[in-house]
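Read the single chain below, which is given as structure tokens and is the form predicted alone.
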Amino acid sequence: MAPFPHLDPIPIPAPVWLMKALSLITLALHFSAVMIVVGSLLLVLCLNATGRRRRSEAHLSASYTLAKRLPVIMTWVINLGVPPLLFAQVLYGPAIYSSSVLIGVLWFSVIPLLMLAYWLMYRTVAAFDAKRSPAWQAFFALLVVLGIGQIYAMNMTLMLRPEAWQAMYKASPLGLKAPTGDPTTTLRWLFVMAGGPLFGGVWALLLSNMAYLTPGVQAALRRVGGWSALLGAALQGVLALRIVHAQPKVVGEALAGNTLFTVGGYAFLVTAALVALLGAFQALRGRGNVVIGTAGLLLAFVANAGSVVARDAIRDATLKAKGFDVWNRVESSNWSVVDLFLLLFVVMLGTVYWLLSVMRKATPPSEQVTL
């Protein structure tokens, strides 16, 4: 019996190319927010430990500056995570529904884990406000976020392995068993999590330009942010190469002639290298401006978008080798719904820009921590 039905009875409501384009854009935005959260938590822990060891109010205040923005960024992680998941369900329903059921308990656990992570981030800020160390709150928040990422990596890799589904269902019909046997699962998870230092670093570089911060806090953010961006770019580059080399031979051959994979891969490598150079420059130079900080964040996003495109090409090549070609999906376009979605998407982007402008003009908060 074929692992995938030859024809999905429910047609998709828009052309495949449009659905995939929207999926990739929203996924790149979601991954960027996830990476900022992971990187911010790492830098909060690093700066807090350094500040308490050196008795440095500048490092503690820099840690607090990053921590105060964690709950807001987490809202973007959650809201931006819904669209790409919905697009994946529409495009790859027979694959992703099967993998989700097979790890059902783990998959459903994502909701309470997200709530726990959210609460721990608020407790991290509360610890600073109470003049206590936020180390345990930030550490466990980081562990929970990393755990959620691992569950997603399991699901998105398992959907590519229909040959393992029957054995998994026999072993655990309730979905209590985590998938094993795929060498790319952990590598995929590590690649996204390694984006944390990269995005957390450029985020810290951007925040270091806030005028109300003291010169010491700005310098601490710029130095740790620059080295973090350099480290994250290097780690992601190594892991990207390992993921490509770990692909089966049939997938590797398909990718060799895939234009999207080539363009996405080179876009990632080039822009990640530029982010690494910018990070090292900022860490050593010690001075910056809003233009440099914004450029770093935009370059990081382009690198992330490139990796998302390459990742999508790997998924399509893997599924096609196993009998599922997403480009052959039956289409019955409903353009009124598509137009409404695109309109609301543009309105959302405009609203986000307006909210950011309001925040920029608002009265600066107090983010100075005293020993």
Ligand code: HEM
Second form
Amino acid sequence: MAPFPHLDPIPIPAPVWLMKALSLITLALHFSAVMIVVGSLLLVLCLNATGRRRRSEAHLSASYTLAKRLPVIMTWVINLGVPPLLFAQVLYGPAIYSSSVLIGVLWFSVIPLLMLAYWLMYRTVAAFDAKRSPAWQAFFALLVVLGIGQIYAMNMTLMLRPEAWQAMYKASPLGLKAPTGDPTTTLRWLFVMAGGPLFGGVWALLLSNMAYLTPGVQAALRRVGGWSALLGAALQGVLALRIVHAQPKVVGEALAGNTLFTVGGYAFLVTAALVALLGAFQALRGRGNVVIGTAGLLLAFVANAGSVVARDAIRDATLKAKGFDVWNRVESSNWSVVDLFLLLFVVMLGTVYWLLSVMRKATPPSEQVTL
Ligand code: HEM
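Let's compare: the form predicted alone is above, so bring in the form predicted together with protoporphyrin IX containing FE.
Up next: the whole complex, starting with the chain shown before.
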């Protein structure tokens, strides 16, 4: 029996390279937003605990500065998750639809879990406003976010294992069981979550440059943000190497001669190392500026993009070894729709730029917390 359901009878409406390019860019943006959320929650907890232990208003205000932005960043996570989901469905439909159905209940539970995470983030901010510790709200928000990430990691690895599908369907036709037996699932999940300290760190470093923060708050954000970025980069580097070593032999051999994998992998390693250096520099020197802050964020994004390209090469090599070659999809491009899409994409970028410039001119909010 063929491992994958028959390919869709409708050809894909744009070239594979274009769909892939858009999917990779939007996925790198999605991962960046996920990592800012994970890292911000960790830093909120850490700065809040330090602030209360030392009775330091600067640390508490730094924690509040990060917490206040969480609900907005969650909207980025979701909105930037939708485009890669659509591209993945079009390109890998027979694989990703099958795995999603097989973990149906878990997959659907992402929606209530997202709502719970949002609520807990708003409660975190409300606790600060009411002069209470937001520790349990932020802690449970972090747990929920980690849980959602795990469901995504399960689905993205199960879609690569058609050999496991029949047994899973027999064991639970309702899709109640989580997949087991893939050595890369947990590593892949940990890799994205370890990006939390890295991206959350560079995010804190960027925010530390806001002129209306007191020098104490700026220093607290710089110190914790810098060390966090260094720790995240080290963790991600180790996990990346472990993921590559955990691949089956046939995939490892295919990756050895794969240019995209090599370029993506090295781009990740080099830029993650630069982020680590930049983080350590700012943590030790305690000084920074908008240029260094923006450079950190851009480097972290390039590291993400590199890892996303390498991850995509691993997926294609795995699926090809099992009889699904994404580059062989039948294509019938609908160029008028593609052109309209690209035009709207540019309009969207212009609108985002305009919104950001309006935001920059707005009256600064109050970020001070009293004990
Ligand atoms: C707090 C919420 C979320 C977290 C923590 C999260 C985390 C993750 C993680 C860890 C992965 C990588 C899995 C792997 O490769 O093993 C992933 C992939 C992905 N996520 Fe999210 N995610 C979240 C929300 C969303 C939402 C709401 C959407 C869509 C509406 C989304 C769309 C995607 C897609 C499409 C992929 C894989 C794309 C591909 O492989 O081409 N995510 N996410």
